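Consider the single chain below, provided in structure tokens and representing the form predicted alone.
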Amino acid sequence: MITAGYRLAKANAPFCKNKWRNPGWVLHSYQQYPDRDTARAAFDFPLPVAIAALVEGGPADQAGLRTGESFSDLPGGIWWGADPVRHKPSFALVDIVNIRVNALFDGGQAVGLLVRGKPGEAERRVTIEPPAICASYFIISSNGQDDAGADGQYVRVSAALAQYTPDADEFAAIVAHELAHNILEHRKRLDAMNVQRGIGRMFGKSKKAFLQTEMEADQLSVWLMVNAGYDPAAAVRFWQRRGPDKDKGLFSDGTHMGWRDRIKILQAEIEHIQTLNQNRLPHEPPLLAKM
């Protein structure tokens, strides 16, 4: 997940209005798991928040950081916070550390971090200087559902959907669609329109607004894929497989187009891309040129 997300966000950075300096890691905390004792035993957290995954060859990987390591200090000190919901999964600690680290990177300079690994290992300092890429966190959720989503900051793909999509290019198509929502600021637009959530999103202007954002995300997604070196036809293959299989499941709530219509939209964008000089990447997506 982090590799596909980082690759898409980095390749399309020239066209993103909102960027941040992403180090190429995913953080996690034992508090985000339903069974915290099992999570602690499985991951051996040196501190409450640790590195869960790294982008191979990404800034954090190149700086020598390793999965399982924790930040033992941040400038101004570090506070792990309380545990406001002791019996429910919570991402609060991860959000706290992400916010603090992002603030450090905002300065545009190299950042030194003190990290701690397994018990008995000495603390060490690493220096990291990540580039600015399209702003989004990328996570796999274990909510038991078969879906994906984006909220303006996060791009989320469920574990069930990830397992359904082992092909790297098809998986990138899912991530690209959700990243497109964040790049196009669809959550902010829908909020400004006061669209209905819940059952209300399936009617009237709310339904029309949701359908428009889904169409735009499909249109943009294949451009993001091409710029990142993925096969855009994988998005078509995904829906050719997913549509008949889950016609009344994912994306069938009235706020998404039917899978056959989605394929037509994707194919039209792919044909447009094929008329361009493929040796001159990245291509500026038409939707972003209007922003």
Second form
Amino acid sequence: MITAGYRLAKANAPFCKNKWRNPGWVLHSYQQYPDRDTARAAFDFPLPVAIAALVEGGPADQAGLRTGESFSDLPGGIWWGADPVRHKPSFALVDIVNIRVNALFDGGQAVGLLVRGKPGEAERRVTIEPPAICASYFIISSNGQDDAGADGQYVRVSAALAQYTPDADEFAAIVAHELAHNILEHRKRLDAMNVQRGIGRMFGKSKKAFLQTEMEADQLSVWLMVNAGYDPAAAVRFWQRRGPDKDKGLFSDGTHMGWRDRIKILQAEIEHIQTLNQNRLPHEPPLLAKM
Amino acid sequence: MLRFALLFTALFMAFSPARAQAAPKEADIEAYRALVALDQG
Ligand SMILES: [Zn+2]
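Counterpart to the form predicted alone, namely the form predicted together with the partner chain:
Full complex below, order starting with the chain above.
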């Protein structure tokens, strides 16, 4: 997830209005898992929040950080608190650390972090200077669903959907679609329009607004992919498999286009990109020229 | 962001199997590791 997300967000940074400095890691906490004891057994957490994954060659990797390590001196301090007696899975701690770290990087300079590794290992200080890239956190959810989403800040792909994709390019197609929603600020736009969620999204003005955002996300996704060096045709391949599979499913809520229409939209964009000089990357996506 | 976190919490709860107080099972530990491997991808 972070490998694909970081690559897409970095390659397209020149066209993103909202950027933040991304160290190229995913953080996790044992508190986010259904069973925190299993999580603790699976990963030795030196502190309640630790690095789950790192982009190979990314800023955190280059700074010498490793998965499993934690930060022990974030500004303002973090009061981890005791684990609640009754466990309720929560991303709250990860959220807090993400916000703190983001604030730390906001200054635009190199940042020193005190890092704690395995129990018994001495703490050490690392310096990290991540570049500003398209703003989004990238996470895998294990909600049992076969879906993906974007809320303006997070790009989320479910474990089931990630496993459905046979290669990195098709997986990147899903991440690119969701990242496109965040880059285009669709959540904000839909909220401003007072668009109905829930059952109301299937009708009238709300349905039209949803379909518009979905079309834009598809259009932008292939540009993001090409700029990041992914094969944009993978988005088409994904729908050629997924569409017929989905048709066997229960019902469509009508807020996404049919898969055949989506393939046509994707192909039209790919043809547009093919008319451009491929030696001059990145291409400015027409949808972002206006932003 | 918080809204998202709450949503996850709700979803996790919904799919969290009933648990007895026992030592974590090796299969569950492996499943968690596989999940985090997807974070890397
Ligand atoms: Zn979408």
